Structures are given as C-alpha cells and as structure tokens.
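One chain comes next, on its own, written out as structure tokens in the form predicted on its own.
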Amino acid sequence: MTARFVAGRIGFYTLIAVLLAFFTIPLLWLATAPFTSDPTYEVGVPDFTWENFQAVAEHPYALPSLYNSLVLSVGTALLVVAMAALAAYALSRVRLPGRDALLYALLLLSSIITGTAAMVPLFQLAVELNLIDSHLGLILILTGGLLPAAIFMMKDFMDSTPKSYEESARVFGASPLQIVRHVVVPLVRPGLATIGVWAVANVWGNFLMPYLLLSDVEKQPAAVITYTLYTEGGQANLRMLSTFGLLYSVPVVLMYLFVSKKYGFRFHGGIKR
C-alpha cells in the first residue's frame, strides 16, 4: 500500500513537472530570445544585446501597429463596458417577460455566430457603410461581437448589488442616470474592470476582423503585423518575431497585473468601502 502510494505521488509530481515545463519553456524563450544576437528555437543564456529592439524600432510598421492595437482595444473596451453596464442594469432591474430566455439566446447566438461565420455579411455591411479601412468601423463591429457575452456577465454583478442603496437615492430625488453613475457604478467597479480586461484581451489578440477590414498596412494592429515577420517561404525572422512578441505581450500583462492588484477581480461594495 505504501509503495503504491509513493509511486502514485512520484507519478503525480512528474506529471506536474512536465506540464510546468510545457508552459514555462516557451515563456523563457520569449524572455531570453529578444536579448540574444542570433536566437534559435532553443532556450539559451542571452548575451543581452539591444540590436533586436533597434531593428524593431526601425521597422516602418512595428511600433505604429502597437499604437493601432491600443486604439482598437481601448476604444472597444470603453464601448463594451458602457453599453454592457447600462443594458445589464436595465435587464437586472426591469422584469420583462422572457428576459432570461433573451439573455441565453444572445449568449448562444454570440457563441455560434463567430467572426468566421459572420465574415461575409460583416464585410458587406462595412462596405455599405463606408467603414472599410476605418478604426471606428472595426471598433463598432468588435463591440457588437463582444456585447452579448459582456451583458450576460455584467448582469450577475448587477443582480448582486443591494437595491436599498438605489431606493435611498431615489427618495432624495436622484434621477435614474444619477443613480447609475453615483450608486451602481461604484458597487460594480470590479465587474466593470473584469469586462474591460476581457474586452481588451479579446481585441488585442484578434486577427481575423482587422485583417479583413483594414487593408491599409499603416492602420493594421500588431496581431496582423506579426504575420509580416515571416518570409515568403514561411521562415520566421526569430530576431524580429521574438522581440516584437515580447513588446506585444507586455501591455496586456501589465494591464492584468494592475487591475488584479487594484480590484482583485472580487466583488466589493463600493459604498461600504
């Protein structure tokens, strides 16, 4: 019995070590390859050169693409957070016939009708509205794709907020918008932060829609520009790819750490605090 227990524990820890290595080695490569003069696919000790970063800075579209990604991500996140908060608040407070069925239908349709399935009608819609090669058009389309799931998630936060605070504000003459702004929003800040991070992460790594709707290379985000760092034969420029990949990853990681430290992705009553 003891030998079997020991063998099981050894097997368990071996499996954990293999899984950790599977996820850690690519991250180590991403952290070391940009500082290596001639990086390979193997993880090695870097010689701490800055030539790779200089090459990325001299690339005509690399750094501007990061700015484009920032514009698209922040613009979409702001729209998604604002519209999801208002819609979720209305659905949470107003008792409508078939409300729950509507929410599940929206979530189901947003899961089934993905960007790939809706590619042709979305492209035709963008052409008709003259939104091709437009950051605004892409932001609106990405917002529409993220809103159903955002509303569904945000409604849980709205359902958890005490209605007594709103009733007290209403007694003192606060309007519905004032109640939302000064009472509800402080209560659901962690939820707003969660939806914001989720929206930014989805847009930051989105390739299909920007590739489809932005033909001007100067307007394309980093997710699309990354694919230009390969040769026509499909060979990767490891110096450029690793360095640009590191720069591409840092903003999202910093955003997640900041929001996680500030809100912890846990529900806290804003008024009580």
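Computed from a predicted model, the values in this text were never measured in an experiment. Heads up, when I say rigid core I mean the largest set of C-alphas that superpose within 1.5 Å between the two forms. Residue numbers count along the first chain shown, from 1. What changes on going to the form predicted together with its partner chain:
- In this overlay on the rigid core, L20 has a C-alpha that sits less than 2 Å away from its partner position between these two forms.
- In the core-superposed comparison between these two forms, I10 has its Cα shifted by at least 2 Å.
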Second form
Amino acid sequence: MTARFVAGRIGFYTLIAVLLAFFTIPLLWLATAPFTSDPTYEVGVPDFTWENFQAVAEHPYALPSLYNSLVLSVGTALLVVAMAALAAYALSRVRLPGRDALLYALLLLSSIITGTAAMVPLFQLAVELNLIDSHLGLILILTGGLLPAAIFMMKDFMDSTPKSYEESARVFGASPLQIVRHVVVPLVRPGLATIGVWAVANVWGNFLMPYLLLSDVEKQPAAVITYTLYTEGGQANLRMLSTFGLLYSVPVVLMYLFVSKKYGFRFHGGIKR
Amino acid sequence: MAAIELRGLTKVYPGGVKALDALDLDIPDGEFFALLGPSGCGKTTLLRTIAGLEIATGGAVVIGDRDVTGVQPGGRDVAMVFQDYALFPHMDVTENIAYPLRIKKVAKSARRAKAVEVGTRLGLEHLMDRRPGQLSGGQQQRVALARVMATQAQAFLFDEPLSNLDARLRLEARTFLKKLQRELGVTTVFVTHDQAEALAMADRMAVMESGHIRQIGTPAEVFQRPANTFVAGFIGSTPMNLLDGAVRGDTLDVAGCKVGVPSSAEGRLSDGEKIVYGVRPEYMSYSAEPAEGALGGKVAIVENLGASHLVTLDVNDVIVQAVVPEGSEPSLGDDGYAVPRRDRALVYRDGELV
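Please move on to the form predicted together with its partner chain, as the form predicted on its own is already shown.
Then the entire complex follows, led off by the chain already shown.
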C-alpha cells in the first residue's frame, strides 16, 4: 500500500462525503425543520414541537389540497393504466402498417401536450368545453399528457410476454376479454404497477397544469398550495413550508416502498429468458 | 375422438411465402401421427392451421366429419400443447390443469376434483399447489399434458413436445407419451424435427419439405423405403449413402465399382440410365477381404456409435459409410469392402424411388 494509493483513497472518500452531504442536507432539513419551533435554512437539532403541524392543520387549504392531490393523481393513474394497457395490448398484438412510426410520433407529441407550448390552446380548449376549474377536466388533460409515454412503456411489457400463453387460452376457448382478464393482466401486473406509480408521482408533482386550469383555491392540489405559503411580510414561511413539504412527500415515499415490495419493479423485457 | 382430414390445405403468409401448398392428409381416429421435417418446412404452420391459430388461405380442415375451416380455435374441440408448454405462471398446477374447465364454466369444486384426478394419473399429486416456475422441465411437460387431458377434446395437437427436455429425460418422456396416447386413444398429431422421435413414437408419419408432404407412411415404410432422395437423406440417425451411378447391363456402376441391381428395381431399369443408388450404412456387410458386388476403398474415418462403429470409406473419392459391429472394426488406412444388401438397397431416378 503506497502513500499515493492512501492519498487517492482519502481523496475519493472525501469527494463521496461531499457529494453525499449535498444530497443529504436538504433531506435532513426536511426531517428536522418541521419539528423545530423557529426553523431557519440551517439544519439544527429539533426541539420536537408539534406546533407546526397544528399550524398546517389550521391552514384553510393545506390539508384539503393534499386530498385534492390524491384525487387528481389516483384518478389520472387509474385512467392512464386502464387505457395504456388496452392500447398497448392492441398495438403489441395487431400488426398495423406504420405502427412504430405512430408510437414515436405519439411519444414526441406527448411532451408538447402538457408542456408550456400548449398552455394557451389547452386553456382555451378547457374553457370551450366548460372544463375549467374542474378536477375531471384536469384529470383528462393530465391523462392525455401521460398516455403516450405510458403506452410506449406498456407496449414493451406486452411485447415481452410470450404469445403462446394467449394462444393456449384461445385453443381452450377463452374469449378475447377472458384472455385479457385471466392471462394478460396477471402477466403484466408489474408493468401496470410501474405505470401507475409513475403516473401518480407525475401528477403529484405537477404544478403548471393545475395552476393554469384551476382558479378556485379550494380545488388546488398541494403542489400549488405550497407556492402560497408566505408570511404576511412576503417571506417564505419556513415553519409551514417545511411541515407541509414533509406531509407532501411522505405519501409518495410510502407508495414507492409498498409497490416496490409487492412487485419489486421487475422489468422483464430486453433479455430473452 | 375424431378423425382429422385435410383437403387441399393452403397457407400463404402476407408477403407471399407459401407455407403449405395444397396438402391432402387423412388421419384416422385414434392414430398417433407425426409431422416431421426440417425447420421452415411448414409442419408447425400445418399444426397451427389444424388448431385454428392460423387461418387457411385455401382448402378445408375437417375434424370428425365437421368442417371447421372457418371456426375459431375454441370451437374446434382440439387441445394443444405448445413447445414452451405455455403454463400460466401466475396459477398453480391445479388452476392450470383446471383452466380449460373454468372456460367451460364448470363449477369450481368439480373442476378441482377433475384436476386432481388427472394430475394424480400423471404422478403430479404432490405438486398440485406449486407454480410452474417451481417445477422441473419434465414436470412442466406433464402438467401441460394433464391440462389437455382435462379438456377431453376430440384431438390433441403437440408442437415439439419433447424439444425442451434434456436428452435423457427425452427418452423417458417419449416412452411415457406413447403409452399415454395408447391408453387414451385420442387422435394425436405431433410436430417434430427429430426423425428418431417420429420413428419411435408415431403410428404413421408425414415427412414434409417446403410446404409439401414428401412421404406418408408407417415408420417402417418410411425408414426402409424412402420415396425420394429428400426423405432418404432426412430419415435415419446415420444418413443414407446416396451415390451417383449408371446402369451398365445387368449391373450398376457406382463410384467406380460394380454392384448388383437391388431386388426392388429389377427389370425396371434401362441400360445406360443415370441413377442414384441408395443404401443405409446399417444395410451393408463389411469385410476386409475383396468381395463380389462390393464398394471397396480405404478406411478414412471410424466413429464409435457404442455397440457398433460407423466406418467411412473413401471409394474412388466418393464417401461411403457402413456400420460395422463391435469387435471387427478396421483401422485407419486399411482396405475395406462394403457389400450392400440387395433386398434393402434402393435406386432413385430423378430423385424418386424406382
């Protein structure tokens, strides 16, 4: 073991420690600040107060906004999973001329639909359809934005399930819907879970669309409400922000842990087994 | 139980590939029938067309006096075992075996009882709660067989049923499958690319090449009297000697040697005619001494087949192979003489048996 090697190791671990600190300190702040009476931007030892949580509970829009977020993300995820599964199954099993071109075009367009470029037309569309300020309208638009990518991912799962399962069921006399229910859905369940989690996380963190399409503050989801947590003096209200931020992130973390434990996020495409 | 009849069956894939070309085939009730051929010959397409998974471009499929050409797979009353068995990975063995009955809306308790009955018959009783992923290849195959047995279909279709098993297990499964088919008496069509498998298991077999049936017959007929040089070259674990030759009066001139006219071709050849002379290595008697009507040359290769040896002779730059029993195998470079059995040798004219 030469001195050079030791020096190299020390340098390497120092670099790792700095990188780790860079990502850990914000998380530590999120874990400690809500329990501190007067939080600053520094990470300190909390005095374990529940006052901040009380303040959040008393805020007229904070907790309802989390419920709104739940409604929007679960509604969108259910729609996305159901529609992407059917579309991907059809696209995977039926040979259409120009199928792949269609998929790539969809994927390309999807980044435009919910992107900044389409803000004005989307707003106008929602107004014309009387879907402004409605959760349903927002769910439909968010679904439209997520569907192309979801179909794209889902098709990969569908492609990787052998056709002989379905053919076998067909020879036994199963109808197409029975095949989907008995065979295809159980086989691609990890894929459905992946798409569902991905959709929930996407909607949960989406700020622009609800900000644009919902004007009633009672209907706003948590991502938008976070933006309003200021003190009367126009300063960021760190007590509220940190506590609300913690409440806002916990459901998503729990969902990841649950789904990962249940389905393990196995991607079984790519390698022929 | 039902006979299967194919009339002028044609399948053309989009893009113009003709997988089946006007096939006629009759498989009587209860027969164990093999479709044999090299890959790409259309044997799997034929099986899938019988099952209804491929739609015939022309012709008819008749199962038990019922024309099912336009009928969906589920309405044909056939059951199929796929090459990869296609056992549903999310269902246990009982559910897998009972699945066809679930589709037929049999009550849950009745179908479980049937699954256990069939599973027990195939020696699966202690595995009924396992998932397919927890079974060995041989066990998976038996579950797939149990599942088709539970359907009580008119005919069984097996797509390469043994190809996913390792070599030793394959021999056991071969015997097992033949015994099972005999006991059940259900008309069974199976596809294989392994000629030994077809010879061993089938009551009758069809040898296919590029969408055509080249010969139909019992394994003994196909082995002893291949109808053409394609079948002759395809059947047999050691390939048949197919040697170019010509008729010279009462004898044949093959690879520079004089051999007798095979008894099957006697009186059917004309002088000077070009022919192909066919004889299996197993139907040659080998000696180290010159003999009349022998193909003589230098020993080029000796391959050990276990109880016998395959000797390759270089006869005037033509390769001739003969099977020699153990104990009398020659050494490399020796002179050797192989005398074809006249009652087993064959003559082909323009690729067809004379």
